[in-house]
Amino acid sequence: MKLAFACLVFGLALLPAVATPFFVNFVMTQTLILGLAAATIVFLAKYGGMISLAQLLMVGIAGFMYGNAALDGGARGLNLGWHPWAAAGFAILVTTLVAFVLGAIASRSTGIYFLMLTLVYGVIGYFVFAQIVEISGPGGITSIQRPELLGPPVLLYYAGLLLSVAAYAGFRALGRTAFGLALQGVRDDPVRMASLGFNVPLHRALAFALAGFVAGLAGLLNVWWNGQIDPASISIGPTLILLIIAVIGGISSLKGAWLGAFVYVLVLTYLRDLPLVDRIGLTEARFNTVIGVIVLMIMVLSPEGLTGIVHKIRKQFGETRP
């Protein structure tokens, strides 16, 4: 498994040498960004038993805070004019603190109540940035430049790859630490863990803050890649799409986050280019219908998403091999 992961990372590192700039800088960079954000949903679900719909809000908070801090003389925002890396640090700090506070508020709820509460977070966040013109307004913040160190688009791809590998390895390593094992105990039986002396709400709040930190990193990559951010990008539609990406790959598998993102971006990018696709009514306007059908097919074949299908194939191949 470790060898396969190393080979995959090595292949992705060599991808810009063999693939077209469009595929690397658009398809794969977007895949890495969405996968990094979706991985926070998988982390909370896998290790904490918490299905969160607030992760895209964390992505948005990081983007908005960076835009407000880094721009100078822009049409909207605070225009603080800070150094790009200072603005990035500020954005991550604010995102992590907000995630901890929101996680602490939601830490005593579970199941559908936790899900709905995080959905409320997303709705409130949308209206905050849409209605407070001092920090955004409905038009959002535009003309955002990334740091000079990440000037060439391919460097942003490598930054996404590096952060994705770090997040994947970090989440897996965390699951084997004392905190990770306690968090899994809270997931399985919070009452028993509380009776053993563990602070259940604190563990959940810290896990939510960690997920917010990683989502903030994805938010920085996203705003550097897009060059702008607006409240519509963190509305209910995109929020549900991020959850769908996690479900497509497999909500119980970290690597499924990037696999689901890759499938989503492929369909989004190349659907219109399929031969005769317009003859059967699959236009770009019906993209959500296509995604819905794909999710339905995957769930019928395997409730564990694409990673579950891969595991079944590998298991079947191993059983039939002489």
Given for the second form:
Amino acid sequence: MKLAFACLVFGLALLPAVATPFFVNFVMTQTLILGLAAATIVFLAKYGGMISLAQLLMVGIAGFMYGNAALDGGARGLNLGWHPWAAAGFAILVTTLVAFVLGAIASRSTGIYFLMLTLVYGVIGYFVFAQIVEISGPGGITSIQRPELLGPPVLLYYAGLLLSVAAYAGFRALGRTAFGLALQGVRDDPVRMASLGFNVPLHRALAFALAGFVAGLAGLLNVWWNGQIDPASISIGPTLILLIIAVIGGISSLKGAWLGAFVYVLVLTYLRDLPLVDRIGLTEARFNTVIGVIVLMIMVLSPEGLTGIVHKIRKQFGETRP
Amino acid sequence: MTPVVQVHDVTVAFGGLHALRGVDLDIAPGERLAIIGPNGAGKTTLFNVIAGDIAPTTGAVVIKGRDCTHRPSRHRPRLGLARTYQKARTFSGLTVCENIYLALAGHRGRHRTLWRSAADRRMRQEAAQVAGQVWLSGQLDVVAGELAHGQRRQLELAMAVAAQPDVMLLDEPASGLSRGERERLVELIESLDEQLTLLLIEHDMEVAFRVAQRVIVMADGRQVMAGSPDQVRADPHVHQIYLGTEGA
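What would the structure be for the form predicted together with the partner chain, rather than the form predicted on its own?
Whole complex next, starting from this chain.
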């Protein structure tokens, strides 16, 4: 397993040498960003039993905060004109704090109620940015530059790869620490955890803050990659897309988040290039229908998403081998 | 000697339903007390009030001289109180070792470390030791959700024992156990520290009377009788409650 993971990371690190710049800088960078954001949904679901629809909001908050802090003169937003790295730190700090507060408010809810509450966060967040134009535009913040260090697009790809690997390994390792085990205890039986002396709501809030922190990193990459951010990008549609990415990959599989993102970006990018798709009416406007059918097929075939399918195939192979 | 646990005139009402109607109870340090009574008598509710899972409607709970009536259950372990649940509430996605580890971590307030320290390793070793006490050494790395029913009860008990409490509340530890398993359970309870205060809800009279020094009989939210196991066994009123001759 570890060897396969190392090979994969090594392969991805060498990818820019063999693949086209479009594939690396467009397809793969976007995959890594969306995967990193979706991984925070998986982290909360897998270890905390919390399905959050507020993770894209965290991505958006980090993006807007960076845009407001880093730009100066002429551009839209607050134009604070800070140093890019100071702006990045500020964006992450604000995102994490907001996540902690929102997590604390939701920390006594579970299951469908938690899901609904985080959906409400997403909707409120969207309207906050859509209506307070001083911090979002009007019509979005544009021409956002990334720090000089990440100037060439390929370096952004490497930043995405580095953060993705760190998040994946970090979440995995966290699962075996006292905090991670306690979080899983909270998932399995919060009443018992309380009687063992744990502060259950605090644990949930801290986990939510941690997920917000990582989603904030994805938000920074996203705004550096896009060069702009507008309220529509965190509206309800994209919010659901992020959840769908997590579901395609398998909601309880961390690597599934990136797998789901890869499939999503592939469909998004190459669907229109397939021969004959125009003839059967699959224009870009029907893209969501295609994604919907894919999700439906995956859910029917394997509730654990693509990761579940991979596991099944591997099992079959293992059994037929002598 | 001042009691370790005092329950003063506790009433618990769920809407119009009175689960407890004015229960008084003093438990001396080191005492072994069994609570028996038919289903719906309020035994588990009384446990939940003492353990802090339910706040009483009226009345007070004092543990080691501290008023704990409205303190949530998470403050109890630091007062030296541990409990088990009637239906085993283990963490089904975690291993036996991790379940016991969490019991230790909760007691010591080590909830939020993000790295695995030397103290952490010691706690895992301790967890393995405690697992040995309840004959689960062979299942250390088995996920709790995959344990047999009897083993899950052993684990439940291990999680209470792990924190080395002064007061332990056991809610029907013998329910659903085979004869042999019950025998081991009694053996285990008898092997616990003599200083330990033990409160036990039990339907199995044999277990209750062997372990306890004092037996309380509850019915319909009230304490109807208290006495030594022999006294309770001989009491005709207790027979009546259990066999239901009244109003049948």
